[in-house]
Each structure stands twice: as C-alpha cells, then as structure tokens.
Amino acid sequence: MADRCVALTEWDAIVVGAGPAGSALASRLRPHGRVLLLERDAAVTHASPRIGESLPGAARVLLQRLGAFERFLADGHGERGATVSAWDREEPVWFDHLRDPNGPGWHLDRARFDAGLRETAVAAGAVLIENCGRLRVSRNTNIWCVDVEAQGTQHRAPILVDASGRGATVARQLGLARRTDDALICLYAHLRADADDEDHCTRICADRDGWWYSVRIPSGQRVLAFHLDADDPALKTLRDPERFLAKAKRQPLLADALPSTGAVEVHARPAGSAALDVEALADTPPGFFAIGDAMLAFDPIASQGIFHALASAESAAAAIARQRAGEPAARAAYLQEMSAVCQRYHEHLRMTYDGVVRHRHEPFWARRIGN
C-alpha cells in the first residue's frame, strides 16, 4: 500500500501503529472526526513472518462493529479444531471449541488479517502514513505533536493514542514504566506440512524447560513455537533448525503431527507478560491513551492476544467519545477497566502454571508456579 501525501497536519486522533489494535480503534474514531494513523515500519512486510494467531468466537461481535467482519470470512481463515495438550500429565486431554456459545472462533493468516484491518481503517477514512521512521512526541498547551523527522513534517491532535505494540514506542518517549513480568521467549519455525496432514488441532505441551505450541495455519504451513526462558542456555542451540525440531519431536503429543522435513529458520520474539504502569499513565496530560500490546501483553498461553488488541481499541474508542462529549472522568474508567483486565489475566495465568506440578521443581516452571 503506497504512503499519502498528507498535507493536513491538523487531527483529532493520532494513532501509532497500524497493526490490530491501531487498525481497529481508527475504524471506530474515523466516522467522528479526522484520524491519521501512523506506522513507523511497512505495514506490509515484517522482518520475520508473523507467528500466526487465534480468535475466538466472541471477537466476531468486534469485527462486525468495524464492518469488517464480512472481508473477515472471504479471506480464508481457518475454522479452529479442538485443542489437545499434554500439560501436567503426558496422557492428552481434549477440548472441543464447539461447544463454545460463540461458535470455535478461528485460526488467523497473520499478513492477511492485518493487511484488512489496515484497509478498513483506510476504507473508513482514517490516513494511513507507512513507514514514518522516528517519530518524536511532544504536548504543546493543550495538544499532542508528532513530529515524523523523516519527512519533516508535524501533525497535531487532542487525542494521542499508542498502538505500537510490546515497543510502547510513545509510552517510552513519556517516560512511562511498562513492569515486565517474566523474560520469555517463544522461538518458532514454519515448516512445510507434509501432504497428508490433515491435522487442524491445537496441540500445546509442557515439556521440563517450557512450553511447546504446534498448529496448521491458513497458509497451509504447520507452526511450531517453544516458549523458554531468556537465560536458558540452550536458547543459543536451539536457534538451530536441526536441534529445534528434534527436541520437539521428544514429545508424544507432537511427533505424529509434525513433518518429516526441517524448519528453514527458527525466529525469536519476546513473549512475557508485560503492562504499563497505570497510575502513571493516569498522571499523563489529558487525551493519551494506550491499547492493545502497548497496553498490555498478554503470555501466548493466554491465547488472548489478538482479542485484546480488539476489545481494547473497542474501549479506548467508548472512552474517547465520552470524553469528547465532556466526562473528565473517561479516560480513568478505561484505565480502571484495563486494570480489571490485567488483574483477571493474571489470575488465570497463574492458575494455568500452577497445573503443572510433574515439572515444578524444574527452573522454567519453578519461576512461575505460585506466582
């Protein structure tokens, strides 16, 4: 998608980050007022490929509030099948997402379902600028500057809105503290699925170092991620596509599933929980908002990523419009309920490590059973 020649600068909400979460709140916004949506990087290509993602059944009243749930079904992606894991005993235990009130919801092409998010947002109204490069933030009286350096350009609005991701790219220019639970890693590979898989399950495993996630994406290729700890001496070897997919196939749960042939490349990407600090960004001048990852990030076992990017941006825009039409008091009852968020996330996520006991005293699990 080629950038915009923008010559306004004047807007009432500046979003940076054009993925999910950013996508979704200009959607929202756009039908009230002028919204540029900014991304530093291309949009379109990523420096590794997207690992490949699920909703669940329950986002489909979200997408439809965006319009975008019809695109949403013609571009193919995957109904979810049920998931199988092997957690705090080898024998696998199933779970059937059919029986979900909402429908098994589905697994996502990645580049797909964020290239029509973006195009919904463009479709609405909203100005997308790709590959802006350093942005730098400043507050003038009462409203929010963006200086994009590389086009030397400015662009100011009330509302401020920081959708970029685990980066926090805005959040950090503020100063603001983002509280990073845990140092884990997830290393995933893509790998050609043999022709006879037929296998749409989600399968997850705890293995004594971590934690293993393999499924058939949309694209056809099989995924295949090991979540460990950033200090893990054996991060470095496994890094090698070889000695990645040998210790998977060590797993029962796995071996059947995945292909005879090797991973190409095995990626790195952080994956622990991590969450600004509220109180702080309660303290921010009025109209800066953070959601999705920027806000919050979820560990992939929540599999609660992309909804959060969704719901969030779905809030912040109630809390927007709210504050437009003169309640001081919006913007603190987003972040009240992004703190409820957090807190039940948490709660959840302890409970899911705690199940495993086989591997309690292993350091991995040891971090994080009781905490």
Ligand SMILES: Cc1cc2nc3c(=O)[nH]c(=O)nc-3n(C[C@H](O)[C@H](O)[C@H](O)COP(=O)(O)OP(=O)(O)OC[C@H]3O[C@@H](n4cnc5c(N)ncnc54)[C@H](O)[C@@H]3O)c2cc1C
Contents of the next structure:
Amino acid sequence: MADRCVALTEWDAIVVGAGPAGSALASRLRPHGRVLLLERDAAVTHASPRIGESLPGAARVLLQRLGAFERFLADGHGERGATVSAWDREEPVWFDHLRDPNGPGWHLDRARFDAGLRETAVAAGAVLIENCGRLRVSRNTNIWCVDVEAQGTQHRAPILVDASGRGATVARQLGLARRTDDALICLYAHLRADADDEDHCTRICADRDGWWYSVRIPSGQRVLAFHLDADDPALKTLRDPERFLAKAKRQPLLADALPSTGAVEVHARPAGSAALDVEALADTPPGFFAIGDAMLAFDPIASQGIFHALASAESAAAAIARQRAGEPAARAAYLQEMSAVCQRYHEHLRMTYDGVVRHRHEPFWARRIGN
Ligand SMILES: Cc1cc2nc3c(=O)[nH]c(=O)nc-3n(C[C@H](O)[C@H](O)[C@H](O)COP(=O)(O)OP(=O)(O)OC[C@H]3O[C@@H](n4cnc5c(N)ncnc54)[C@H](O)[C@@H]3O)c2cc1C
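Having seen the form predicted on its own, please provide the structure of the form predicted together with this ligand.
First the chain shown before, then all remaining chains and molecules of the complex.
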C-alpha cells in the first residue's frame, strides 16, 4: 500500500489499473473531477521488464492530446526501424515505417513508458494508490463502491472503470463474460544484446508451430518472443532458455541478430485475442466502463495494444463527459465504437494469418488460417 493516507472516499471516478489505459484515462478525467487510480502492483521499476514495446507513429497525436508527449520524447525511447519479416517465405521482406505519414513510431523502454504515464496522471491531480491489494466492487443506490480490503476503506463514485488489463478483474466481479478467441501463449525473454548490436529493425518470422519476433530495446536488451498454442507440448520444454534460444537460432532472420550467449529466464503470458461481451456490458448499471486490454486484447502480431489503450481511454473520457452532461446514450456510442474496432481488428488479423500458406497444414496455422 502506498504510504500516503487517502482520507477522501467520495470521488467522481474510480479507475482500476494504472497501466497505459488507466493512467491515460485518469489524466483526461482529472481536470473535471476527483479521480482515484487503484493499482495492484508496486511502482513500475526496471527490475521487472515488461513485454510490449512497439508503438506506431499514430500514437503521437494521442500522447500530444494527453499532454504527455514532451515527457515521452525526453524519456529516451528508440525510433522504430524497418520491419523485416519472413512470413510466407524464407526470404525476408522489408517494410519501412519511414513512409508512414505518421512517422516511424518507437521501440519503447516499456517500464519507463508505463511509469511516465502514471506520473503524468498524478501530476494532473489523480490520487494513485499502488499495491492496493484485493478490491471488492459493489453497487449501492446508484453509486459504485470499491472496498480496498487491505486498507479497510470503501471508496465511492458514479463512474467505475475497469483498466485492469487482460484479467478484466472488475468486469469479472460484475459477472461479465470475457470471450477468448485464441489460446495463444507468448514465451519471451529479455536477452543481453551484444555490444555491437545496432539493429533497429523488428524481426518477425513464421515457424511451423508458431511465430517469432525480436526487437532491440533502449535498455540495451533484446526481446525475443515466440507465440504458440497453449496445448503445444513444446510449451514446457521451451521454458528452458538453451532450448528456446536454440530453436530461435534455426530461423536465419533471427540467427543474424541474436546474441551468442543467453543465460536468461523465459517467461510465459497469454497473448490471444480476447474481448468483453459488448451486449452484456451495455446491460450493466450506468457509469461502468472498460478500456484497454480489459475491453479488447489484441494478438501481439497486430502491435496495436498500447495504441488501443490510449485511444480507448480518450474515447471513454469523452463518453464520460457526455454522460455527465446528461447524455445517457454516451456509453452505448462508446460501446458501438469498440465493436467497430473489434470487427476491423479481426478482419486484419485474419488476413495476416492467411498470409502464411507455406505452413498451412501445421496445426498452429490450420487453426488460424481461414478463421
Ligand atoms: C507478448 C506481448 C507482446 C505485445 N507487444 C505489443 C507491442 O509491440 N505493441 C503494442 O502496442 N502492444 C503490445 N502488446 C499489448 C500491450 O502490452 C497491451 O495492449 C497494453 O499493455 C494494454 O494496456 P492496459 O493498460 O489496457 O493493460 P495493462 O498494461 O495490462 O495494465 C493493467 C494494469 O492493471 C493492473 N491491475 C490488474 N489487476 C488489478 C486489480 N485487480 N486491481 C488493481 N490493479 C490491477 C496491472 O497491475 C496493470 O498495471 C503485447 C502484449 C503481449 C502479451
């Protein structure tokens, strides 16, 4: 629990989760009221490197409107180089983001990025409680109540937002179903990059039983990630760092860039598409919103999750303002927008997986191609 004693218990909005989505929303709501931001974990540090580091150039305008862009630029994130992929063929195909009208985008120091957004929210006046422990959500006479059990306090607000990421812990407490479309798992490691590793590309390649990416990040590490099915027996054996690295090095596109040694820890995370049921959300009592991964979590191949976290925070902030101004349909419009985002995303995802014809008979690809 943060040392600060929070005496206030009546708020205009309570946001659960201080990832990119929750912090961005807290910054946006703060000028119009009292905002409480509840975070399960302690402060973000470099001791726990986070996964998810590519940010498209289109995020610039969202960061500018958030008032977080100057700080973002000063935080030393790296400019994103080309994407090189061996998707349907062994021969690499280059895509240069420099031609993107929004600019090339960035490879983030993810811990610094998340910490920066949290600090922006606090600087805007949101009250942040880190290490908040277990929360219990209920509703009492048109007001949302959140019990912070470890503190023995109850906080109340007309607006409650689930920004707790893939776990969607608040929505689950409210009994909302979360549809998981794909039991994809990401195995990943942060390797110490070789001293002469100057590669700024994102390297992506299809394997018979999944797909890889590798990126060098500003901390001087190289992220190596492999995505495979949750029921693949290799999930267990590939937790062994030597085997993980050896498998990656069989891909010529990766072998070129990976460091020679790799005493690393291999972590696992769910990574498939998942979404809350929009119709069930529309039936929840007024004032409840879900944003970021809690609303809709993307397959990492889309590289869209952080952009969506910032964009959905902006849309939810606008809907909350309209609802406060007496427009009851504002939440329905927000949910309609999320449905449209979900539909477009699935169309793109299908096209991306359909592109891997060379492995189409392998179980991993057969499950996804044509879906
Ligand atoms: C393998 C992988 C690679 C990815 N690569 C990319 C990429 O290159 N580019 C990209 O844009 N996206 C990528 N993503 C997705 C991206 O990381 C997420 O979309 C993004 O972090 C979503 O932000 P969020 O704030 O919604 O959720 P999160 O970042 O998950 O933040 C949620 C916060 O809520 C807190 N929390 C959870 N439960 C509770 C609770 N009960 N009480 C209080 N707090 C709680 C958590 O501690 C966390 O701080 C990747 C994801 C994966 C799995």
